[in-house]
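In structure tokens, one chain follows: the form predicted on its own.
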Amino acid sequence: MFDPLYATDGESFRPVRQMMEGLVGFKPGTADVEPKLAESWTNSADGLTWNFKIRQGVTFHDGTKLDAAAVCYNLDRMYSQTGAGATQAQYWADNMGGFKGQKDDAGKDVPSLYKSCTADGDTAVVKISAYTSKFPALLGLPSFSIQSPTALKKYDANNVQASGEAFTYPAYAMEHPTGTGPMQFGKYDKTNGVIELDRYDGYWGDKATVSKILFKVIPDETARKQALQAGTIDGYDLPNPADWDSLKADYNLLIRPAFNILYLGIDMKNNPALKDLKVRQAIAYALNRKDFVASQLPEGATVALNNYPDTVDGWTKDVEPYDYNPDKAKQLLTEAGQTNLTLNFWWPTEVSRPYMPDPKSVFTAFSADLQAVGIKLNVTSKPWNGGYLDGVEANKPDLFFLGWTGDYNTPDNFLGGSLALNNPENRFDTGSQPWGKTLASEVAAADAEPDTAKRNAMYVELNKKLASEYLPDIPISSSPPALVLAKNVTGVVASPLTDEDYAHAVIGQK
């Protein structure tokens, strides 16, 4: 599925980033915002009106022209999602809030950050409802890429349908994604798991240096390494840290900055025991995170104290660290009356993530820790995109592994990302956990504070409370993921956002 509006994972965004662009982008190798389809912008003093001057001479892959009207069509299209489309447009919901006309259970409008977009000559005037620290950076998200209005209409892009627990997508998403990037969609061989992108010779910037890019799905990490060694692929993402030293000798190993978080999620909806803070603290004390980081993660990885890396504003070391202490964990379980606790523990297969290159080893380490303090586990493993993510969203596991690679450099991006702390209805039983709504309001208040110093102080206090009072999850680690390429492939800059540009790679002689 290649319509980024409905995508939520890095693997889907990987080809999209070569084909599509947003109003803003990010400087190569950083999380710093730079102009992209908007060549410049200004904003009102209150941060509620943004004037984006649209770059001239840009065409979509179908030959139609990019202009301010096309930008507004895209934003209005995103805002106007209904039914299954609204369900799948998760990045919009997480970052912008409600959709046009959307009501909550009480019949009230679901608040939306987005208000309107108006074309004024070559300027798109975007109005939002409240100040937010993440604007305009959030417009650089792949999900908010600007796509051809002509193609969106022609191929019925909004016609997403629910099919049992899955979804079916229209022709646009499967065969005709149409952006402005240096590469354009070629074809998708679903049987062999190969996505083909072709150079777009009408690109407004530097033309692609490669004529084609093939993305091949190889679920097993060892098989990916063997394919590189055999020369059948030119590179792969997320090599196992244990292989880094050997790979450096014969390949280009690019190490990204650690701009991610791995956490143990706790779902409190179905297991009353988890609503007790002492039980959640016991789980935290049971995890030997220091040993895990030292033995299984690469140099530069750290035990996570907050729910985001220490390079992000508002991070603080002054939180409850939950150092490994199995005796303390047993004590807390006893005090909570949970010496015979059983939890449903899920872990994902068929995936490598920047924060979790080998999910099985993560599960093995921490499941042993939990069982060592007397917690019994009902274990379930499912493919990442074959039941795992859907199961987590449906509140099926009590414990699960997830994480987040930052989309841009703000605390709200991490706290409101896969953690969804700005929407406690997902994992918290707010009937018995009223702090869930308090937490959501605190996350929103910090993001809405325009004074940088005050905002950072609010995040420091919020991080302290997340560790001591709320503990909705257990932060585990931040880790520098790597990308490995053949020796003759150069010119690719490692990105903390996994936003690598492969279209301008330089391919030398082997």
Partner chain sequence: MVGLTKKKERIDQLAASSATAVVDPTDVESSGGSILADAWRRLRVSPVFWIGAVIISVFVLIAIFADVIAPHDPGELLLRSQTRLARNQLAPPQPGFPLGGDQLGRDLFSRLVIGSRQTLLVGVFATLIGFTGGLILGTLAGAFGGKVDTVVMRLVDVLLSIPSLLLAISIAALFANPSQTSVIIAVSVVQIPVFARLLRGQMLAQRESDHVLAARALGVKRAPIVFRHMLPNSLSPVIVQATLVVAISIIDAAALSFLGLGSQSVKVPEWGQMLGEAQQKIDSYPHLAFWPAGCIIVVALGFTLLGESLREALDPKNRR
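A quick note: this is a predicted structure, and the numbers were derived from the prediction, not measured. Positions refer to the first chain, counted from 1. Take the two forms, find the largest set of C-alpha atoms that superpose within 1.5 Å, and that set is the rigid core. Compared with the form predicted in complex with its partner chain:
- A rigid-body turn of 22° separates the smaller part from the larger between these two forms.
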The other form holds:
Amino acid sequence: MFDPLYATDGESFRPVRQMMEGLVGFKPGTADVEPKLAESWTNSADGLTWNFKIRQGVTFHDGTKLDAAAVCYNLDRMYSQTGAGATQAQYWADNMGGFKGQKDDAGKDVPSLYKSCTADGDTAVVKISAYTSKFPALLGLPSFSIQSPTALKKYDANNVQASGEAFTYPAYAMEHPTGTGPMQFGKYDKTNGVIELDRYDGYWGDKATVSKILFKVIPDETARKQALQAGTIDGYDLPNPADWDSLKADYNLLIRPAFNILYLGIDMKNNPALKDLKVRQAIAYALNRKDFVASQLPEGATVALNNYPDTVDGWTKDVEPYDYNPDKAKQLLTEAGQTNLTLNFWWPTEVSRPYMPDPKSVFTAFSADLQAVGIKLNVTSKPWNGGYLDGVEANKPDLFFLGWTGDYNTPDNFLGGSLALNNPENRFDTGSQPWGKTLASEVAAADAEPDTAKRNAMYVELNKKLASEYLPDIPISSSPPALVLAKNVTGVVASPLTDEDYAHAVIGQK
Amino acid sequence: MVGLTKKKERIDQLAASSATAVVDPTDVESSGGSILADAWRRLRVSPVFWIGAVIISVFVLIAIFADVIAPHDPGELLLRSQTRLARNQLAPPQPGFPLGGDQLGRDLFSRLVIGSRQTLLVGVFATLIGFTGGLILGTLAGAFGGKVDTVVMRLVDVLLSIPSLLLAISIAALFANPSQTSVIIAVSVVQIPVFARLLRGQMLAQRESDHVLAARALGVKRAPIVFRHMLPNSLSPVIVQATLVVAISIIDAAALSFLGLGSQSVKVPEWGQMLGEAQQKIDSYPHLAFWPAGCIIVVALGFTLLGESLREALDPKNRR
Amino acid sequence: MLRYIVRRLIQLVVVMFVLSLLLFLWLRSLPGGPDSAICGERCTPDQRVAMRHALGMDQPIWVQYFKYMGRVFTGNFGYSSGVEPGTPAIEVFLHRLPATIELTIGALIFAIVLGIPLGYFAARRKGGIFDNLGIISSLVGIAIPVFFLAYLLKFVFAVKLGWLPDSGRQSTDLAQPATRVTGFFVLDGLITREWDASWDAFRHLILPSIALGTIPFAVIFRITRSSVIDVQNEDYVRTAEAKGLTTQVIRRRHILRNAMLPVVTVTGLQVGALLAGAVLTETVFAYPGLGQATAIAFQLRDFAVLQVLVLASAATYTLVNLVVDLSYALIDPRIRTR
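Please could you give me the other form, the form predicted in complex with its partner chain, since above is the form predicted on its own?
Following is the full complex, with the preceding chain placed first.
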């Protein structure tokens, strides 16, 4: 399935990023916005009207020309998703809100950030309904790549259907994804699990230096490493931190900037003791995050102070740090009258995320810490897809691990998008707290502030309050994910957004 | 299951051959005694038996006295400060820690010692449950025959028709919270049909045997016949099978752990689980995988050797 | 004979029907589901509800089952939600089937080619060093967890020595892409005279076949050994010896042929074990077959694919056993004349 509008996982986006481009892109190795298919842009003072000047001389892989009309066709197509297509277009729903004509249960229109797009010569004029700090960065998400209108129509791209417990996709998504990138779709060899991309010679920028990229599916982590060692593959993504040191000697280990966050969530819904800030603080003091980061996480990993990594705006070190202090934790528990506290602690199995390479070791370390200060634990482990995520969203555990890898460089992507603190009914149940509504409006207000300096100051304030007054979760760490390539493969720049360009890799002699 | 005729036949044959051996001479009591003595005579000189017996005894002793032998709490992160995973650094062997620390800084030696307990538990309980389940089904089918037999055996055939590991995986996955118990149940259910068929074959052979016919002619009730005559005489091939099943259970449990369906307890170590966790780090830290793997192989081998030597010793063909 | 085959095929259909119902209920009683796998950590609670609704998972289970059966009768076995999203489940099965058959045949050949001669020689020199070595290695073979053996083999022969490929079914850097005819890579190369491709596919099969074939090897070795020992002591062999027949003739005509019966039976039984072992072996060798698909489908709760895979492998297993029964008849003259 190669239509990025319907994709949500990194595995799908990896080939898409070589084949397609958005209006804006990100500077290699950073999460900062740079021009891509839009050469430049201006916006009205209220931040509601955006004029994107479309780059000239760009052609899609099917030979058709990119123009402002094609851009608007794409945005309108995304906005007009219905039925199964709307269910699948999750990045749109997460970032833009509703679809055209979409009603909620009460029959009201679901608000959408996107209003309209009109082509005016070589300019695409995009109107949005409210100012947000995320715009236009969110247009750089791979899901919002600009695809060939001709191919989209010809291969019936919107025809996504639900059949049984699965979605079916049209020929466009399966066999004819058509973008503007340096590589074009070759074929998908299902028998071998290999996706083949070929160089697109009509690319507007620097032509790809490689003639072919093959993406091979190897589900087992050790098998990936052994395939690299045996020379079967030229590189693989997300090597286990435990292997970094041994890989470094013989391979190019590219370490991405840590653009993620792992946190211990506190769900205040079921256990009244957790409604007491002192108890939540005691939990924070009990965790030996420093030792955990040093012993289990790769170099470059840091103990998290805020709810997002330090490269994101509004980050501040002036927050309550909660340095490891088991005595203080015990004292706080005594003050709160909770010396005999039992908590339901959940952790996930069958999963490895960039922010949490090995959930079991995370759990082992912190469960030992909590028990050391006298908190009793009722442990539940569930498969990630087999009940863990469902349970966490249904407010079942008291304590749980979760995290997030940033989509782009804005605080709201973490605080609003991932933690959902702008919605009182979240997995921490902040809505049940006297301060829940305040927090939600503070998060929303910061996101809606058009003035950059003011906005950042608001986030600094918010981060301080999150640590000292609200504490719905305890940020644990930001951990850099890596990418490993054979020694003779150079020229790939590691990106915090996993937005790597393999088309311009340089293959030297072995 | 229709294609299972041969699997069934083989189990039935095994049952029948040893059954006839037990009841061949009409005087059951004395012949039973002589068979055991006979078997023991052959076992005593069998190196295979002794190797197996020694391995198992050592293993069981370690498991029983694990608390005394293990120098540390297997769950405590004692060597965490010496553990730097990303720098390829684990706590090395040192006084008090003969094998060093594991990936989290826990004492590897203590984990192996305490882990023997779980492995023994899996082996023994899986076998016991499999045996008991098989005993109930097999006795029902064998003792009553007719419709009961048909119904029970159809059920058994359904279970036999699914490849055993797939069945175990399916059962293990049903548990929302995977644990040692779910592993034991998954591994044991797979063995129930095997035991059931074996016992039923035995019982059928016994039903037609002279001493049961004689007892029935004398007016002895059904229950005493089943429990005093038929069951005891059916057990010898079952015991052989049970010994082998201990080994199979231990290996199957390890496979479940490898697939992430094993015990997720972070407090109680288990060899299969340790091997499964070390798997992903096998070439950075091979010893983390080799120790538990070696333990599993040696213990499974021990039970297999014992089972094989018992089978040889009890095999009527060897008495010619 | 024909009637016998037809009767067993009808039985097969009935069993499949019952199994499909059980399977359907079992999958839906598992914790989690495809909705959760598709959502990942991204979905908000509202989106989760919408997703379940879109996938029809909020309906009563019996409604879901009847809808499923309705689709099955129109030849629609559902679509993959995780293994190969959007691909018909039956297609996932079909294009992975040759891979697993090839691997299974490889494992069986390894087991038979090694197991039968070694078993035979061990029996001829019963109690000798060779016999004891054989017994011990077969016991160790049974005691090693398959996945551990697979990693070891790969580590030594692919990573350290570099003699054999470590993963997959074919190299990606073949001079020219191999033509596909049957989906059996070794055979395809022979048909199209692309010897390179055939040789390449063969090399990819060696390590997984050994890993997967070790347990069948051990079983076949032991059953051959013990049945040759039995047959050697049979009266007809002794008679033949007394008649003065040459050793060659006795071996071929009497010992081997009669000893083969139980060997064939056990070999058939091993096929089921191979299907299960393939889950582990294919995972370790990133071998794109049914076993790997099973493991992934399980993790991603890909219901449609699991349904097709389990039903198909139960059917395959049953059919293989039918073939074994028939070949039994070919070997044993007594059954043939019946």
